[in-house]
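The chain below stands alone, shown as structure tokens; this is the form predicted alone.
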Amino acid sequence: MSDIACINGNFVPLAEALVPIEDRGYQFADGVYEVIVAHGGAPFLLDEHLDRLQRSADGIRLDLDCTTLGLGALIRRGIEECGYGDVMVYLQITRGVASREHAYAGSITPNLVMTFKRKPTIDAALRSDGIKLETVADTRWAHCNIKSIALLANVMIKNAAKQRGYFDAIIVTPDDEVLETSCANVFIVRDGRLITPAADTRILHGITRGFILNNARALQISVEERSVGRSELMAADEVFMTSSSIDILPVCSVDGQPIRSGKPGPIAARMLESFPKSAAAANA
């Protein structure tokens, strides 16, 4: 078992993987990405991830057709070759290599980079006890629905939160509308209803977010996608966050204020309990 990379279809040990210094991804963050997890060697919701990758590419006018790149086959091969059961796949497509100028020619060939590593494990105490979040102002760019590799603002938000003793930060607008965290979608529970911000240009349209919504409906939990204010967040019965890398993490407090009892609630527990079985069914 080992970490490996795939550069434009060629597999190499991760430590030997190189990209040109004039790749526009390195110089301008001119590219898009996806993070896909594999459970037991099976990529989770692969088609949904590749569909979002195409939407992101279209969003930055990156001229490519993801269906012709054979990404599914490459991802499955990488998962098999790295040898881990649970795998974290990072996939990045940049506009390509060109002399450093802001304007770009239409003839550039995109660069495809993938890495395959063991999926990090989440400390069981984080799921049983819940995590602490804070709220911060939105300093990101205006097209968060595009999974751009330009993540400096998100990186700064996450690191500042950790330095202040929080797991992450919930990003809010100037009028206190809740959006998402630096790297995950946010859900709240009010009176048995599962509520999450609507999927517009201000949040990432999370693949796990969509899976959780569908799973909640299957469990006959009422679902709402709509605006959520900070006051509603603080008064929620439960709060949790979701992403491909963490699945579901309950939140015990926000800005130092406990969410209800300060412990994970029953809806989050139901979603966590049902996740392995529903995820396996989705991969079947």
The other form holds:
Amino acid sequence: MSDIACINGNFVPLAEALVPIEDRGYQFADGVYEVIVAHGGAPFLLDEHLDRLQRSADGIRLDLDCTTLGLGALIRRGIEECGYGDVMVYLQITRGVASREHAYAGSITPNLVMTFKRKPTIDAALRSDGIKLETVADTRWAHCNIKSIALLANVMIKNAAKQRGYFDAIIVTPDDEVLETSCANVFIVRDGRLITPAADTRILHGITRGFILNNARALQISVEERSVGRSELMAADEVFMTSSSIDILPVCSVDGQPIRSGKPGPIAARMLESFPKSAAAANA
Ligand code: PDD
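Got the form predicted alone; could you also share the form predicted in complex with ligand PDD?
What follows is the entire complex, opening with the chain shown before.
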């Protein structure tokens, strides 16, 4: 078992993978990405991730038809070759290599880079006790639906939250509308209803978010995709955050104030049951 990378279709040990320093991804963060997990060797919601990758590429005018790249086959091969079973796949497509200039020519060839590593396990205490979040102002760009590799605002938000003792931060608008965290979507539960901010340009349209909404509907739990205010967040019965890397993490407090009892709630637990088990969890 080993960490590997795939550069434009060529697989190499991760430590040997190199990219040119004039790649526009390196100099301008001019690219898009996906994070996909595999459980027991099976990539989870792969088609949904590849569809979103195409939408992100279209969103930054990257002239690319992702279906012709054979990404699905490359991803499956990488998952198999690294041998971890539970894998974290990072995939990015940048506009490619060119002499540094803001405007880009149409003739640049995009670069595809993937890494395959063991999926980190989530600390059991985070799942059982919940996480602490703070609320912060939005300092990101105006196209957060595009999964751009330009994540400096998100990096600053998460790092500042961690330094203040929080797991992450919920980004809110100037009029106190809840958006998402630095790297996950946010759900609240109110009177048995599952509520999450609408999928507009201010949030990433999370694949996990979509999976949970579908599951909830299948379980006859009523769902609402609409604006959520900070006061509604603070008064919620449950709050949880979702992403490919964490599945679901329950939130026990926001800005130091406990959410209801301050303990993870039943809907988050019920939603978590619908996820495929990692090999480690299945063998425990
Ligand atoms: N982040 N919102 C933001 C800003 C994100 O960066 C992510 C994912 C999500 C959840 O999306 P999904 O359910 O498709 O993973 C929401 C990934 C995991 C990351 O950057 O590492």
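So that the term is clear: the rigid core is the largest set of C-alpha atoms that superpose within 1.5 Å between two forms. Because the structure is a prediction, the values reported are computed rather than measured. Positions refer to the first chain, counted from 1.
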Once everything's superposed on the core, is E273 shifted 2 Å or more at the Cα between these two forms? yes
